[in-house]
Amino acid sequence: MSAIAIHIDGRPVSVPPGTTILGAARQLGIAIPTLCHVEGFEPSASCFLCAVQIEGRPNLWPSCATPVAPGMAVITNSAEVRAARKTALELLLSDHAGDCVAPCHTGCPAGLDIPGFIARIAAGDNAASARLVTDGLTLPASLGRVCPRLCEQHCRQCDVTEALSIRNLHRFSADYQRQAKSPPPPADPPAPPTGRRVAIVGAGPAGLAAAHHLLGQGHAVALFDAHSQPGGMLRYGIPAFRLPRQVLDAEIQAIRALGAEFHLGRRLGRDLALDNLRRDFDAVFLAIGAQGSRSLGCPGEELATSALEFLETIADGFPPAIDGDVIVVGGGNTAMDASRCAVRLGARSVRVLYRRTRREMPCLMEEVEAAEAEGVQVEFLVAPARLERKEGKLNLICQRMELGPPDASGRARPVPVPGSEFALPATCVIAAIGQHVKTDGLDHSQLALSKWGIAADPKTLATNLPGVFAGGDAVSGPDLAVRAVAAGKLAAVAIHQYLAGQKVVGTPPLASVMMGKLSEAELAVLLRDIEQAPRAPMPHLPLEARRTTFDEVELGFSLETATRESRRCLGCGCGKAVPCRLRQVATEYGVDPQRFVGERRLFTRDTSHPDIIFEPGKCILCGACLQVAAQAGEELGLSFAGRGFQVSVAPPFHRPVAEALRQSGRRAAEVCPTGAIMLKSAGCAGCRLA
């Protein structure tokens, strides 16, 4: 039979009779998206993602099921077609019963694949877990000790018992890599050299993270820092009993081994000029941190010692002599660190004053409890009024406070109680009020500033100066080290785009569905095969030793403890979220998963099969798995069940999927366009449920 000639997007093509429009387009190399189509299967046209326009015909037509006709003129990518595809995707996602990404993963500022590395620990593959942690996160062993565990606040175990000990498991994997005699190689080898050079000002967590990722992309990196050693606040703001120097040094050495150059003792504005860096390098990343200390804000404040200066002298190996009464003013982690250092340096007494209550303290409560256990006295609703020196000793005049209406931060505003002043004698008063970004080294650079520090686009970290990017505390003001690392990773993406001559867009987010709060029945599904055990406690250095040494207080999980704790993970995330075609196309079309959201199907999970996990709430009813089962001659197979909104794919007679797909489970997972049927593996959610 003679070939049929048609035009697709203005391009001619001749194909045999019976060829579909989708097949003809593929012959031309024109990509038409589809979810339900599987080559060799009967077309179902259920997803309608392959819709196209045909000139002279009304409506849109599914290209996977529409045969070509002589003279046909097809349009595959018009505004009308794209709008229809976007709507089809949003309808498919409207009742999707599954999380594309686990809540803990979305709660991590640095985007660490938390379910992935934990699943590998549970499976006994600690080397793979370590590789995932170290490849995906800069300074993982350091962050595994000081991260404030934002991810754990989102853990679904919180709805049942205590959150999974994610940070401690993260530390376990990072330490496994660091201590291994033969560390596993990175998943992706470094790219070949590009010949481009990037200057990074600031060798703290943001700068180190940017260097790590830029070096992996083949760019040369030079880091400049005002201190004598790299690390920024990780070295100079966090005591060794929380973050041992050998841990930080080993992680910095790994970045040095990638090719990073370090130029230390070089201060911006004194030894470096931004204009010169822009001339000598292809791009510049400003990661100068928040190195300025805020004062007490009362008369005599110049008599107080800055907490940052206090901690820095200790980090440099020149701890001050302390033999009397120490008062620390502030309620953040720096205040707790300074107070615990004072204990170790031999202070007779250490007292922390905070102007609000324990509930409003910005620091981690575990740090407060650790300080109190070591003998620090914490007093609330107290603020400094003035600081005096009399006969060689300090006298801090304080006043009692009470909580008033909320201030701009949303916390209750402390209000002085009239006539409540009292005096506290001290040999040393340490101000731990907070930090700020020092921008005096940028006075003549024409760089735009904000009230926090340097002004930068939050999506790309680009500043107003071409080729200059900024991130971390330099942009946000004093913040968490994990957010600084996340900023460095984003900066590396944007700088790479800039150096490659691409449009600088940063890292566009992938479309994601989140189920939100689960019902008791749905939680029971997640808990069904999970080991029920209390949260594993972190072993600590004995209290009597903690008061006299800067040795690390938290000793880390043993292999047995880490394995047991990892098996408490509910496996919330989707094990097919990365290759899932539904998510990929939804991202490409910029869908809003919430556009048609309403009642959704219940989340259920069948883990009875040795090779696959079946989550029918993610099914888009394409029927591909039914055809797989039929071709394999499965005795039971799968079928459509229910009516209307309740239609689903299920084994007949309420039998488990292990009986329905005895021979064809792996093939069904391969053709499934979503996470409804996915392979069990060391990295997928629920893998340990085999």
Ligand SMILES: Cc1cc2nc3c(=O)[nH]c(=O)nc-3n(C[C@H](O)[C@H](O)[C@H](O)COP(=O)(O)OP(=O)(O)OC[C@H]3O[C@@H](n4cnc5c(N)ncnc54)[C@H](O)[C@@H]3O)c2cc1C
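Take the two forms, find the largest set of C-alpha atoms that superpose within 1.5 Å, and that set is the rigid core. Numbering follows the first chain given and starts at 1. Note that the structure is predicted; figures quoted are calculated from it, not measured. First, how it differs from the form predicted in complex with the ligand.
- Residue displacement note: T76 has its CA displaced by at least 2 Å between the two forms (rigid core superposed).
- Comparing the forms between the two forms on their rigid core, the Cα displacement of V13 reaches 2 Å or more.
- With the core held fixed, I54 shows a CA shift of 2 Å or greater between the two forms.
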Second form
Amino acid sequence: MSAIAIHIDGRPVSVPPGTTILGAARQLGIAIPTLCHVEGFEPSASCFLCAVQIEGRPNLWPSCATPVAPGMAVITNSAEVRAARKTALELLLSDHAGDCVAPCHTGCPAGLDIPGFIARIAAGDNAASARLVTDGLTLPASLGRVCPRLCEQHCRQCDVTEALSIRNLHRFSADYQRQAKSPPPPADPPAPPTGRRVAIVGAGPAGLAAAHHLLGQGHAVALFDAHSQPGGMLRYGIPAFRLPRQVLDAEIQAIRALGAEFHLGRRLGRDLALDNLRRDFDAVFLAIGAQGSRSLGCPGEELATSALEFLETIADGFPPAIDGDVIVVGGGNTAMDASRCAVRLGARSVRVLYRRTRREMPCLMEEVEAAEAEGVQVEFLVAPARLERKEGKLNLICQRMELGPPDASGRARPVPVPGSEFALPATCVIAAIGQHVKTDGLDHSQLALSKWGIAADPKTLATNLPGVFAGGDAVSGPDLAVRAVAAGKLAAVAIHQYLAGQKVVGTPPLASVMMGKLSEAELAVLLRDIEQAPRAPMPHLPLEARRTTFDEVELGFSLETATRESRRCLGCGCGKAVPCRLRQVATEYGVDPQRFVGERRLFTRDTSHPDIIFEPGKCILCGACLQVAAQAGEELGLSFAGRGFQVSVAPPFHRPVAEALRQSGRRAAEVCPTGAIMLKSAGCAGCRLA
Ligand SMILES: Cc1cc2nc3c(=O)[nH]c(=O)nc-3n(C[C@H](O)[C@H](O)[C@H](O)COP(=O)(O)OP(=O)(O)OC[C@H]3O[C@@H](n4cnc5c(N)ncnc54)[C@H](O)[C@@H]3O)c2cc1C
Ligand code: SF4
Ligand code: SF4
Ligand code: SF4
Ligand code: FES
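Right, the form predicted on its own is done, so what does the form predicted in complex with the ligand look like?
Everything in the complex follows now, all chains and molecules, and the chain you saw is the first one.
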């Protein structure tokens, strides 16, 4: 038969009769997105993503299922077509029952693949878990000791018993890696050298994370730091009993081993000028942290010792002699750390004064409890009014407070109670009121500043100066180590884009479906596959040793405890989340998965098959798996069940998927365009249930 001539986007093409518009477009090299279309299978035309316009015909047509006709003029990429595709995707996602990314994973600012690494511990593959943790998170052993576990608040196990002990598990994995005689090689070898050089000012968590990821992309990195040792506040702020120095040193050594150059004792503004760094390097990342201490804010404040200076002298190995009564003013991590150090240095009594109540304290409650257990007395609703020296001794005049209406931070504002002043004698008063960003080294650089520190675009960390990026506490003001690590990771992405001459956009988010709270029935499905147990407690150093040494207080999980704890994980998230075609096109089309959200399908999961997991709530009814099963001669196979909006794909007679896809499970996972059928070995839930 003679070929049929048509036009697609104004370009002529002749194809054999029976060819679909999609086939003809591909012949021309015109890309039409598809989802339910699987090459070599009967079209189901269930997704409508391949919709095109045909001149002279009403409506839009699925190009994968529409044969060409003589003289057809097809338009594949008009605004109308794109809008229809976007709507089709939004409708598909409107009742999608599955999380693209586990809630804990979303809760970690640094984006660690939590279900992935936990699954590997549960499967006994500690080397693979360690590799995932060290590749995905800079300083995982250090963060595994000090992070306030932002992820755990989002853990689905909170709705059942208590959150997984995620932080302690990645500490376990990272320690395993550190102690392994021959650590496994990185999953991805570093990129070949690009010949580009980046200067990083500040070797704290933000600078180290940027170095880690830039080196992985083949860029050379030089870190400059004012201190004689790298690590930032992890070394000079956080005491060794929370983060032993050999742990931090080993993690920094691993970054050095990747090729990072360290130039220590070099201060920006004294030994270095930003203009020179811009001239000598291809890009600059400013990660100078928040080094300034706030003072007490009352008369006599100059008589107090700054907590940062106090902690730094201890970190430097020259702890001050302390034998009397110590008062620490403040309610955050720094106050807790300073008070616990004072106990260890032999203070007769240690008091922490905080102007709000226990509930408003900005540090983790376990830090306060640890301090109290070690003998620190924490007093609430007390603020300093005046500090005096009398006969060689300090006298802190304090004022009782009460809580008033919320302030700008949303926390109740402390208000002085009239006539409530009282005096506390002390040998040492330590101010742990807060920090600020010191920008004196940048005075003549024309770098724009904000209310908190250096001004930088939150999406790219680019500053107003071309090629200069900034992140971590230097931009946010005093914050958390994990957020500094996240900033370093983002800076590396943006700097790489800048160096590659690409548009600097940072890391645009992928379209994601999140199920939110699960019903009891849905949770029951997840619980079916796990060993139910209470959260594993962390063993501690005996109290006597805690009060007199700087030895690490939290002793870490044994292999047995870590394995048991990891088996509590419900394996949330999707094992196909990265390569799933549905998520890719949804991202490409900028879909809003919430646009048509109605009542979503019930989340269910069938893990009976040795190779695959079946989560039918993610099915888009393409029918490919039915055809795969039929081709493989499966006795049972899969079929469409239900009617109208309730149609779903399922094994007949409520049989398990293990019986339905005896031979063809792996092939079905390959052709399935979503995470409805995924390989157990692919990740997340997959590994754990393998
Ligand atoms: C006592 C204390 C306890 C803390 N506890 C916790 C905790 O338990 N959990 C948690 O998550 N976070 C904690 N934090 C906060 C956390 O340490 C910081 O958020 C984090 O270290 C910030 O990382 P960064 O890289 O942005 O800055 P930093 O860690 O401050 O590093 C900045 C680096 O820049 C260098 N630098 C500064 N100025 C210059 C200059 N002009 N030239 C050259 N180099 C310069 C500094 O020497 C430093 O090494 C604590 C902080 C303190 C002070
Ligand atoms: S770094 Fe913090 S938030 Fe991220 S996984 Fe570890 S404990 Fe959770
Ligand atoms: S149960 Fe596991 S995967 Fe699910 S949120 Fe908790 S840690 Fe993450
Ligand atoms: S489960 Fe089967 S019908 Fe559903 S999306 Fe996957 S391959 Fe298509
Ligand atoms: S309708 Fe053509 S790819 Fe789905």
